[in-house]
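Take a look at this single chain in structure tokens; it is the form predicted alone.
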Amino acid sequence: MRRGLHGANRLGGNSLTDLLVFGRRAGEGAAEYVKSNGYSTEIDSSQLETEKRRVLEPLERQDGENPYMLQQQVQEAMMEHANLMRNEESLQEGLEKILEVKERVPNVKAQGSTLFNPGWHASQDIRYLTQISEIILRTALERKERRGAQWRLDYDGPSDELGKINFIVKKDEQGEIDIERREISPMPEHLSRLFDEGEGHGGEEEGKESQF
């Protein structure tokens, strides 16, 4: 759930601006936090080695798991689990569903080279694709709220203690997903001051239109 720029959305055109100004924003500030903090650009060669290996092992192997059947399972269950409208039990089983594709998403297989191969690709893809959907459940169990297009069937409305909170995800010393509440900064005044001269603005139009 984002809560942003836009506020509790998902609508499509909002994201595009999104990804355009603050996926910039976030890349130059990372390599800006890179340098300040003293990290080394320099990889270990070790490093490279182990995942190479492990990006060539679906065209190695001799029996293994269909990637696009594992998107097709991934699909169904963020579709019926992780849609607008949602509880804790359906959440929580879908949940379990992800995971057991997780577990077997090790052992995909694909057939022919490096060379424009989907399927060598789709071996690559849902790794990632159940690793975003544990987030965005996990994520989703976290906020006990109905805000924006979370609608949390089984809660009335937004919370105001978590409206204070973002959840922010981290690998934990075992490389397992781990969720962080931190709160939220408090919004600086020359941009509050905005919204409290719109509340006026719009007190004023209300009471305009409640005089005919």
Given for the second form:
Amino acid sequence: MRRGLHGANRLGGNSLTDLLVFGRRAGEGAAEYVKSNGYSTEIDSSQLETEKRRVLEPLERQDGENPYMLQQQVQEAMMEHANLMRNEESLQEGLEKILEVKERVPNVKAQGSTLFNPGWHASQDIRYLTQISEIILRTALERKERRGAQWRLDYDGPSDELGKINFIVKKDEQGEIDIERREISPMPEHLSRLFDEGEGHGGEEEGKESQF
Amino acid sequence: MSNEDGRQDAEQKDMASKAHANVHQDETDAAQGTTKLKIFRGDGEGGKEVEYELPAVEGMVVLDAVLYIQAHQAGDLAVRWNCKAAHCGSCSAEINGKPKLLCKSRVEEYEGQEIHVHPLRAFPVIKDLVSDVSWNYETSRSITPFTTDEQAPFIMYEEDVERLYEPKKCIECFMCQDVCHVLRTHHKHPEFAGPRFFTRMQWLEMHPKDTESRLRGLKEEHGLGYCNITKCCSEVCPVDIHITDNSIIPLKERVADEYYDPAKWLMRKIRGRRSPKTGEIIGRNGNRNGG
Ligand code: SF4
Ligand code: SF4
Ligand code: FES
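Same protein, the form predicted together with the partner chain this time rather than the form predicted alone?
Time for the whole complex; same chain goes first.
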């Protein structure tokens, strides 16, 4: 996302309020949509079996990686390379570290049973942690500008062209990350009136560096 | 942990003293010897203490130690935590028989003593250090929530609002519930809401804009009378709420005033009950629509 309600500032406190408001709306909307559409909830049982096997595998495997250690490597790589201040080289290095962990994820091993088992949970989480980390790094590399919390040291300021674009991340056919560039629809008049253009958007012509 | 290709071995060594939690490399260099923890391992059916040894790190809290053990020695060790900052109330458990927030209790505090870590005892154990506190949420739902006929923002006197700050500090760690003998020893769970909820009801009852009365519920379904003011709850509260003095006693006074004052009792017999807040007559059984 280029900007949500809080502009290009994507820091924790703001995104929390975002998720409380929009997360709730999205959840309610999704429930409403399912109800009103009468979609069949029937699921192909072979798909269920495959998923079940995948989820249980870490418990059944004889040997494998410790999920807590992979988690820690992801945390450290992201702290070092995907912090506020970033540049192409460091982001690239971070991406390589994450891709290396990604390769090892299918081989995680958890001990114990399915009852309240944090190690087993970690062996599921690590898959999503590496995935979201890869998304963050790839989109940060793609966004070749300095904007808000994307403090690219290798760019001087925001680019007008990228200012008009959102990145939409999808899975491609191989299940890998696919980044689509989507033009942002212009801000409705009643909202744009609230912004002084200079403060709200920034842009090269104004020579502003950030929209904090 | 198994390690077939040596990589894991090296890695483990590399990270040996960096817990999944707060213990980082630089801190490890300051590690002085080792420390031992005896942790309850088991579930609702039973279990036993298991001893673990780990590198001692200056300033380490018991939660750090537990998470270190989890990351390096016992991957399936169950513990509940979230904030690591004594704010969320998730990590409550018992250290040497006393309820504590694991993230707020330093290992050093127990120097010269063994450290035994167990789950909260007043509730059923799920696994290891995690007990099932859902009874508390059910109890919470049985309390009439804030009710008002006015539209916020409210205009209130500062001294009225100040009284609400203290009960509002509660982080729902349920350690007061765990230590209270009415729940812990006498298992009066269905008839006794417990100190945490007396605190909550005090907040509601003292809110200047709330129009409900919960006194009848306090006397009957929530069992306020079972409390014999031992103050154990206040002693363990991590946010220093004076539960007994500032929540329970004022509520007991209000209940006594309402139900055990003979003059009031007679008035109620004759004219029905008056709301203690609004003075409006609300019926003989505390039912707003009369009755
Ligand atoms: S003061 Fe009352 S509520 Fe608190 S621990 Fe003692 S008996 Fe329980
Ligand atoms: S009143 Fe204190 S001890 Fe009880 S649940 Fe709240 S914070 Fe915990
Ligand atoms: S982890 Fe939140 S209070 Fe201890």
